[in-house]
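The chain below stands alone and is given in structure tokens; this is the form predicted alone.
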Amino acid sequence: MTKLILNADVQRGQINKNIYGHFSEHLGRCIYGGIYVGEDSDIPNIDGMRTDVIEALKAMKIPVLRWPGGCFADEYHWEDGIGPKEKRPCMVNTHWGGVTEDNSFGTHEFLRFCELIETEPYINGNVGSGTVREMQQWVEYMTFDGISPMSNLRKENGREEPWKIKYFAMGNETWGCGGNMRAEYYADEYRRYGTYVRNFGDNKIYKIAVGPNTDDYHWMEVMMSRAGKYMDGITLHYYTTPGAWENKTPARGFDKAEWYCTMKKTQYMEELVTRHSAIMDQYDPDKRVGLLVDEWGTWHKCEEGTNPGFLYQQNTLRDALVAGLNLNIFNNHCDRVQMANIAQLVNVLQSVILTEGEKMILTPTYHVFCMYQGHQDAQLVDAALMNVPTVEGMDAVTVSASVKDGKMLVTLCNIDADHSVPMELDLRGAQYSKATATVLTGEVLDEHNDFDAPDRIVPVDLACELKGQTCCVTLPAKSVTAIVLE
């Protein structure tokens, strides 16, 4: 029998509610269509953004959103998203499709669907293709509440209140899209952009430099060294891919082979996240400066028939288990990571919400980030597995387990195609009464909810027992389940 042992009185620190942030930039149906239908759209809105999907991400507690990209960021100029739209000019978006970007959705258009959500807005600005003065004048634009032309810019353009804008960064991927530069190069950049994102009134900027590319570990003993003093952030991007990077597998259709291959490629994580932070460690001891994994998730080859530039793919039963082991990790190296950006919100790469026309379904990947839910700014507790199988050379199970207000949450991933595992919860340092769990999985490895049958893989009720300070339950194969003791 497995057995996990939880010792609810040793607190390992507290689990940053950003860690279940999100990602959304001007790439495929991701926001026109996903999130911006326009105000005079028949589809259900507010302020020209779905409805539906307002609903759907305040149920499920998103707490930051990151925005206008990813590559799209370093050739995005925020001027031509401002004023009457008709009058603002359109550009080419050369890295997703090489369709029209009217600019129709903005800085105005963003800020208010935050607001609508209930989140923290995280803004990228250019550095690929733009200048600091262009940068410091966004800044002051949304941020400055006194006299001067930026904020005049603001009120004539409706919004007399500035905006409060805690999260920054100076650039993305600038390694690679976001201008192919060495580590030392834009450790300089870093450094000068960063001096004129200033602080205007109250308003204080977490500044986030650009990490590196998954285990570039050059890169992050670079910036650390050189500009480690000047950063309140910095990222790190790694996608899970089943296939060669050139030649992505489709998200749905294949064999058990592939489901271990990316159960592997994503427990990697879990290698980055620790080396990096000893590099982080050498230089940051006290850990002032935050880890913030702002891509992750899933690249799978896109759904036939739909433009290769949008990046749209089903979300299956396998996207849930590698959004489950990755917060896991998270939540573990929680002393370390502040927050985590999963790549997108609707419609493109491992989404959490899908939408067609008026239609909108939540993935199986939606699901476990409100399972999940409970982690956000609890006390990450000391968990231990024993007796753990093993499966293609993993261990079958990983776990997270914290508390908060009297309640204990611990998430739990068994990624064994075939076989259950029975547990026994060994309950130390605090007093139960009551424990209930939720499971989600399928009957096939690439179950999934469509426009046809939206419901087909939901969380369900799993049982549970608990006698005194032992919880027993069996983890179904191919699940990720939650169990809450209070």
The other form holds:
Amino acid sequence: MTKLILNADVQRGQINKNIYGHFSEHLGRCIYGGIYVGEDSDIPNIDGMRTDVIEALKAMKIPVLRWPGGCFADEYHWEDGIGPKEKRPCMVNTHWGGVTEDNSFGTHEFLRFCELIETEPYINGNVGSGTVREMQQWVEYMTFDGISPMSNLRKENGREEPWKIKYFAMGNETWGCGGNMRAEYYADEYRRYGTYVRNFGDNKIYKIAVGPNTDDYHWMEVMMSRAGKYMDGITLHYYTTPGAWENKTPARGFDKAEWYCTMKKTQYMEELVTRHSAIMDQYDPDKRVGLLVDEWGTWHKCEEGTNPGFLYQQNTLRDALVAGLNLNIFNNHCDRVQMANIAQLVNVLQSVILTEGEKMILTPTYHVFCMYQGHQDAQLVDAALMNVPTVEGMDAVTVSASVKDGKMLVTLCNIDADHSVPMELDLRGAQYSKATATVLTGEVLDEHNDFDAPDRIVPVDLACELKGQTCCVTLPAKSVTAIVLE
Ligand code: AHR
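Can I get the form predicted in complex with alpha-L-arabinofuranose as well, since the one above is the form predicted alone?
Let's see the whole complex now, leading with the same chain.
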């Protein structure tokens, strides 16, 4: 029998709620159509932002939202997105479909959206094609509380009070779409740009440096050794691509071999976080600098008949497992991982929400974020699995557990496509009188919701029995389970 020993009194640090963060880019239908439809739209909205999306995100509790990209960030000139909309210049979104961007969603709109969904903004500055001055002025525009050219302009544009902006990044993927730089060159650029990103009044910026692509350990080494003391966080990007990068496979209609390949490629995140953290430990043994996995998730072939530059993909039970596995990994590394942002919020890559005209659906990934919600800012507790069955050379089950407000939340993923896993939870260090469990699973590997069947896959109750210090539960095949003990 598989056993899970949970030591409620052995606490391993706080799970930063920002691990449950998201990412929104000017890409495909993420911003336009997904978040923003304009004040004159027939789709119910508040200041142009979709009401249905706002409500769904508030219910999911989204702690932090990154914007405006992605690759788009290094082509974005923030001054184009302020002031009267009819006067805002257009640009070509060269990365994503070559479409015309009319800049109707800019700084004010993004920060209004953050207020509406009750989330903290994370702004990504432009290093690739921007200037130090432009970045400096953006920060002044948003956060300066006094008389200055930029704060006056902000006021002219209708915003008297400065915003509070904490998270600010100097570029995106500067090793690729953000300028094709070498780590040695970017380390100096980061230091230069970062110097002029000022703290005005009591607004204190958490400065974020571009970190490695996947397993580029050299990049991490160079950045930490040359610029570590100038940063608060450094990013890591890694996507799960079941097929080859150049030959992506569809989000639906895959076989069991591809299911397991997806699981294996997702579990690789554990190695990446461990090895990058080990390098960071050499330069920052007190773990002051956060590792921010600010792009992660599945990247499938886009849906048939859609613009390939829009990265629109369906979302199935397989994506839910990818989310559950990654979130368990991040929780278990909460000593170093201070933020993670799944890509992307709506209609792009592994989204929690899909829209079509006025219709909206919640994806299996959305439901995983809700099931894991209790981990936000909770204390990670010691959890040890024993006698775990293996499948295709991997442990079939992964776990993370936390305590908050006297409750324990245990989240478990069973990646075995065919076999359920009966297990016993051995509860130590605290007493509980009630156990409830919910599970997300489906009949088929690619179970998903669509606009005609929006609730085909939703979390349902799962039987679990609490007897003294033992709780018994059977994890169904291919499932994500959340158990709450109180
Ligand atoms: O999320 C899509 C793209 O993936 C982002 O724009 C970029 O940063 C990454 O390569």
